[in-house]
Amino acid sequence: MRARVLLSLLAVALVAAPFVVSGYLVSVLIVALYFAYVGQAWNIMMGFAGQLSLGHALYVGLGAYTAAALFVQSGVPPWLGLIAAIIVAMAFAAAIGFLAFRFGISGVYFALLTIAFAEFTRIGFDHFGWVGASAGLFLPVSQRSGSDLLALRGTPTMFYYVILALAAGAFALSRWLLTSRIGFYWMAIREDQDAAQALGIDTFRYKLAAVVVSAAMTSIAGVFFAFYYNNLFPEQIFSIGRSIEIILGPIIGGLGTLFGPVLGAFVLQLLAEALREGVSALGLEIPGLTQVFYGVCLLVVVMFLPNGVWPPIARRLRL
C-alpha cells in the first residue's frame, strides 16, 4: 500500500509538472523522462537477463533515422513510422542475438560485438544519401508552433506527456515481464546460464526474446527523438558516448530493479543541469564537464552503493 501510495503521489506530481514550472525545467524534465525510458528498455535486457549491451545508441539510431527518412523523403506519418523502426530494430536484434548466442559469444564478448554493430551501422549511415549522410537528417519544423499529436509536431508540453506515457508504459511493461514466467527465466538465465538450461529452460531462445524487446522499446525512444530534436546526425546518434548515457541511469539507480533506472535517470539529470548551470553562474566554461560528473557518480555508486542508489533508499521506506 505505501509503495501504491508513493508511486500515484509520483504520478500526480509529474502529470501536473508543465503547470507548475517553467519551460526551461520542463525542457529537463523531458530528457530525464527520455534517459528512463531507454533505461528501462535497456534494463530488461541487462538487468533482468543479464546480456551486457554497450552498443544501445544502435537501437536508438535505428528508430530515428527510419521513422524521420520515412517522413521527410515520402510523407509518411511518424506513428506508422514507428512501426517500421520497430521492424527494423528487431530485425537487427535479431541477427545480432542470433550471431552472439548461437556461437556461444556472451559477457564482455557480446558487448564488444553489440559496439561493433554500433560502428558498423553509423559508417554506413554516414555514406547513406538517402538519410543525409554524415550532413545530416533535418525535419521540417513549420507546424512545431502548433499542436499536431497525430504529425508529432508540437508543443514541448506535448513532446513532455508522450515522454511520460512512454516512461510509464515502460515501468508497467516490465513489471508485467518480471514477474510473468519468462520474467523468471530470463532471472534464472542471468543467475547461472548452466543451471537455467539444466532445469529445461531454452537458453537461445529467451536471451534472443530479452534482446529483441529490448530493441524494440529502444527504437520507440529513437523515434521521439528524432521528432523532438529535429536533426539526426549518425556521429552523434550512434556513438559509444550516447550508448553509455543509456545505461547510466539503470547502473547508478539500481540494476536488475523496476525503479532504479526512473530514479537513476532524474538524479543524474537534475544534478548534472545544476551543475551546468552553477558554473555558468559563475562565468565559467568547462568543456566536457557533464562526462566527467557522470565519471564521478559512476564511481562513488560502485565503490558504496554497488546494487545501486535505489535498493537501500527502498528497504529503509521499507517498500
The other form holds:
Amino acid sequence: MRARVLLSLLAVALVAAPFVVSGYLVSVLIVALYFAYVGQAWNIMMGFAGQLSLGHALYVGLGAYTAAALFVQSGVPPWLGLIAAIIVAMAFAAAIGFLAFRFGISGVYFALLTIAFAEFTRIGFDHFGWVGASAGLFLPVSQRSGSDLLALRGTPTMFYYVILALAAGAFALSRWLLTSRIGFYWMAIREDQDAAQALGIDTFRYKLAAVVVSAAMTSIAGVFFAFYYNNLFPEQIFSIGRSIEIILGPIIGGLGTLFGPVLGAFVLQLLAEALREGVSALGLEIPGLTQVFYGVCLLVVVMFLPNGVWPPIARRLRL
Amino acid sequence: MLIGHPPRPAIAMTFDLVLNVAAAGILTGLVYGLMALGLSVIFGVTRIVNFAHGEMMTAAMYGAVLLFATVKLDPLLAAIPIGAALAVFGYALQSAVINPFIDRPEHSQFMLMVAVAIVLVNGLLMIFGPNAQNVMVGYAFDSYQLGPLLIDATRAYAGAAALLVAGLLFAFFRFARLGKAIRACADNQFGAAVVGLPVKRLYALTFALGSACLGVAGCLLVLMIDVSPPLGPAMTLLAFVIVIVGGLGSMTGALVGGVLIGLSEALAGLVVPPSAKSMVSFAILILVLLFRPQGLVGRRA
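So the form predicted on its own is up there; where is the form predicted in complex with its partner chain?
Let us now look at the entire complex, which starts with that chain.
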C-alpha cells in the first residue's frame, strides 16, 4: 500500500516535471532517467540472476550504432531501426552467453569476458568504415518547431517523455519478472547455482535468458542515446568507463531491488550535476572531478552500505 | 656495440624486419610480464582481483615523470623509490580498505577495486591533466646492433631490469621464510591461520610486493611509451589479458603471458593499423577463456 502511494507520487512528479522545472533541469532529469533505465536493465542480469557484466556498454553501443547507421545510410525510420538494434544486441548477447555458459565460465572470468567482448567490439568499430570508424557517426539534425515522435526528432521534452516511458516500462517489467517463475529461477541461480541445478532448473537456459533480456533492454537505451545526442564515437560509447557508469546506479541504490537502480541513478546524477554546477560557479573547470565523486560514492557505499542505499530506506519507510 | 644517435637504417618488410619487431615485442613483453606478475601474485594469495592495477601503475609512471622533470632522476633508478612508494601504498590499501572485504562476496570486492580505480585514474587526470607526458632520457635514441638485430637501448635496459626484478621475486617466494609463509597462506588460508601465521598482515605484505613490481614496471614502461590517464584502464585490461592467458595466479604464467602478448601485439602491428593492435590481445583472451580458462601455464583449479 505504502509502496503504491510512493510510486504514484513519484509518477505524478515525474510526469509533471517538464511543466514545472527549467529546460536545464529537464536535460539533467533525462540523463538520470537514462541511467535509471540502463541500470534497471543491467540489474536483471546481475541483481536478479547474479551474472556480473562489466561490459554493458557493448549493448548500448550496438543498439545505438545499428539504429543510427540504418537511419543515416538507408533512411530506415528509428522505430524499425529499434527492432534491428534489439535483434543485433540479442544475437550478440546470445552468442556471448552461449560461449561463456557452455564453457562453464563464471565469476571473475565471466566479468572479464564481458569486458573483453566490449573492448574487442570498440576497437572493431574504430575501424568499421561503414559507420564512420573512429571519426564518428553523425545523425542529421533537422530544425523542427514541433515534435515528431515517429521520426524520434523533437524537443528535449519529447525525449524526456520517451525516456520516462522507457524507465517506467523497465520498472514494470522488472517487477513482473521478479514475481514470475523465471525470476524465482534467476534468484535461485544467483544464490546457489549448484543447488538450483540440483533442483532441476536448467541453469544454462535461464542464465542465457537473463543475458539476452538484459541486452535487449540495454540496446533500446542505445537507440535513445543515438537519436538524443545525434553523434556516436566508438571510443565514447563502448568504453569501459561507460560500462562502469551503467552499474553505479544499481549498486549504489541496491542490487537486485526494484527501486535501487532508480534511486541510485537519481541520487548520483543530481549530486554530480550539483557538484559540476558548484564548481563552475566558482569559475573552475576540473576534468575528472565528477568521476572522482562517483568513485568516492561507490567506495563509501560498498564499504559501509554493502546492500545499497535503498534497503535501509525501505525499512525506515516500512515498505 | 653501442651506436650513438644513428640515423635509423630503412628496413624493408623482410625477415629482418619481422625479427626486429619480434625482439622489441619480447622486450616490451617482459615489462608487461612484470606488471602482470604483480596482479598474479596479489590474486594468487589474497584472491583479490585488483581492478586498479593499471591505474596504480599509471600513478607510478607519473611519479617517474615527476622525478625526472624535477631532479633528473633516470627512471631506471627511480624504480627503487617508486617501487618502495607503491609498496607502502599497497600495504596501506590492503590493510585499511581491502582486508575487511576478504570474506565478502566476489562482486563486492570487484566493486571496491573498481571504485579505487575510478578515484585513482581521475585523480591523476585532475592533477596532471589529459595530455600525454614522457621522459626523454639521454639514451632515448641509442640502440645496440646484434647481428641483424637493432635493439633500442631503452627497451633492452627495461627488459633486462624486468627480468631481474621478476627473478628476485621468484627467489623470494622460493627461498625466503617470509615468502614461504605467504605461499602457505595462498595454499590454505585457514591452515595458515591455525599454525599461527598473521594472515592479514601477510596479505598486506603480498599486496605491497605486487604493488612494488608494478611500480618498477611503471618506471620501465615510461622509457618506452608516453603516459596519460586513459593508460590506466587500458593497462588494467592488458594485465588481465596477460594473467588469464598465462593462468591467473601462476607466476611463470604471468611472465610467459606478458612475452606472448608483447610479441603478438608487436607482430600484429606489422599487418594491422597500430590502433587495432590490442584487438589481437583481446581475441587471444577470448579464445583462452573459452578453450583453456585455466590459462596456458596454469593448472585446473
